[in-house]
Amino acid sequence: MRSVKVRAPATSANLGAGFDIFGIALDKPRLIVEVSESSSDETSIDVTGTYGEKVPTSPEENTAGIVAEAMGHPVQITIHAEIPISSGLGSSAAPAAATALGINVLHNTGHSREDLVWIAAEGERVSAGIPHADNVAAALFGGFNIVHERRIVSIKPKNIGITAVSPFVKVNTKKARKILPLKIKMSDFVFNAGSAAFMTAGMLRSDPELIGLGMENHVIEELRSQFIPGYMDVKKAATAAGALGVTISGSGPTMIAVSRLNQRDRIANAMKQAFREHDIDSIEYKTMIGAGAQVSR
């Protein structure tokens, strides 16, 4: 029987402006997908890992078995869970990209890269209830990508630090879209609009600095901050370590900062004391802008 393992990496998406728009690939964690021909015409979902237990294998109700159907050929899936559910990391959206790339190299489906961003989209239903690409986007492509009108652009800084934590708290992704306003005013879209821009740009010049101003947002970081016991004295605490920009992973309740590579111990060490003072405890990532997914051989 014929299979396919791919590797897919947790993402961030947002990135504080850049809402439904925005999205990096972290160098870790990592999940892997085993994609395999299917005795039947069925598709069927196992779940080990790390965090196994809290993912369902109903291919209803997972993003792989959305993508399968999606794509028109049924088959066994391994997903291998070692992304935290549920906490702002793409952890719906890594199993959709690479369910998705994994059954276009098991049967050779032709479909870019690109195509398979809006099929593994689809998968997004399940968690957020709406299809969105950010996250999968940059599951597939790796790096820092802009979504904007059904196209991408995908971009490739290097030595950026992300120090990623995510605090033991339950935030529901439906429920943190819902609280988000359908009308700002002005000024705060003008905010935004220039941390969006300082983001773009920092990215393209690998810059750190200008990334970490990009982070700065209105309206949506203020609602949803709500949902994260702490979150002002985390942000300072990380500022005061070396964070040159802290923002919410996602939905959260994870926060990430951006910073120098060697800055990323005390910042991580910084974050998870300040949860700790808050009586939350906390799993830390000290990692970077990293590659898409890929094919394990």
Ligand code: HSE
Second form
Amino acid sequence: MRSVKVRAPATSANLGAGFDIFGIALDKPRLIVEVSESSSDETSIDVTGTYGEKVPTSPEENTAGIVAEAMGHPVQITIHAEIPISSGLGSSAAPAAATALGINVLHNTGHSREDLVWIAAEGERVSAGIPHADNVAAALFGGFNIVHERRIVSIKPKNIGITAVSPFVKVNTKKARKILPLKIKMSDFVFNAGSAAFMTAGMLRSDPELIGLGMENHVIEELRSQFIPGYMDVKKAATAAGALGVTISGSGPTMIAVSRLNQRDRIANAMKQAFREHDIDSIEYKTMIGAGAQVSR
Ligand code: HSE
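Show the form predicted together with this ligand, please, because up to now only the form predicted alone has appeared in this conversation.
Everything in the complex follows now, all chains and molecules, and the chain you saw is the first one.
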């Protein structure tokens, strides 16, 4: 039976002001999805790996199963789940992106990566309630991505240090979306537009200082940080240790800090320690902006 193995990265969406628009791929953690031809006309899903127990295997509840259904190719899917679940690191986007790419190769469906983004985004409905494409675009293209009005602009900045620290608390994406306001103040809009502009310029220049400034935002952070115990203390600790910007990864609870590559150890230690002071354990990834999903035969 023919099969294709795809490695797909964890991703971090929003980056502050780019809510549902910006996404980056992380060099690690990554997960592997094996997509095999199916002998039946139904998709089946197996899950293994560190976080495997928490991933649903029913195709209707799993982003990968929804993608297989949308592409019209029943397949056998094995997900090696190495991205923490419900952590804000795109654990549902990576299998969706990997499955879309895997089926494209296995069945020679001829879709472009951009087509695959819109297909994989459909999978996100089960976790977020809407097909937001920020994580899946980053998982498929790698680098920094702007998703807006059915267009994707992908930029590949170099040597941008990212420290992602995931506290062991759960945040439900649907709930974290419900608390957001329907209207915002003009002054907040102006501030966030400035931040998004800094972020984009910083990525084009591979400039971690400008990227760090671009992480500041006036709408989302304050509201969503209520779900992350010790948020402001962790942010302060990261900044004191050399972070150039700190924000919530996706809908959280992971916090990401941008920095020069050589500051990541100090920042990770400082963030973990600050969480510990709030009696929260965490797992850290000292990583960088990295590549998108890749087929490995
Ligand atoms: N843009 C999405 C949100 C990402 O913030 O709700 C979810 O991980």
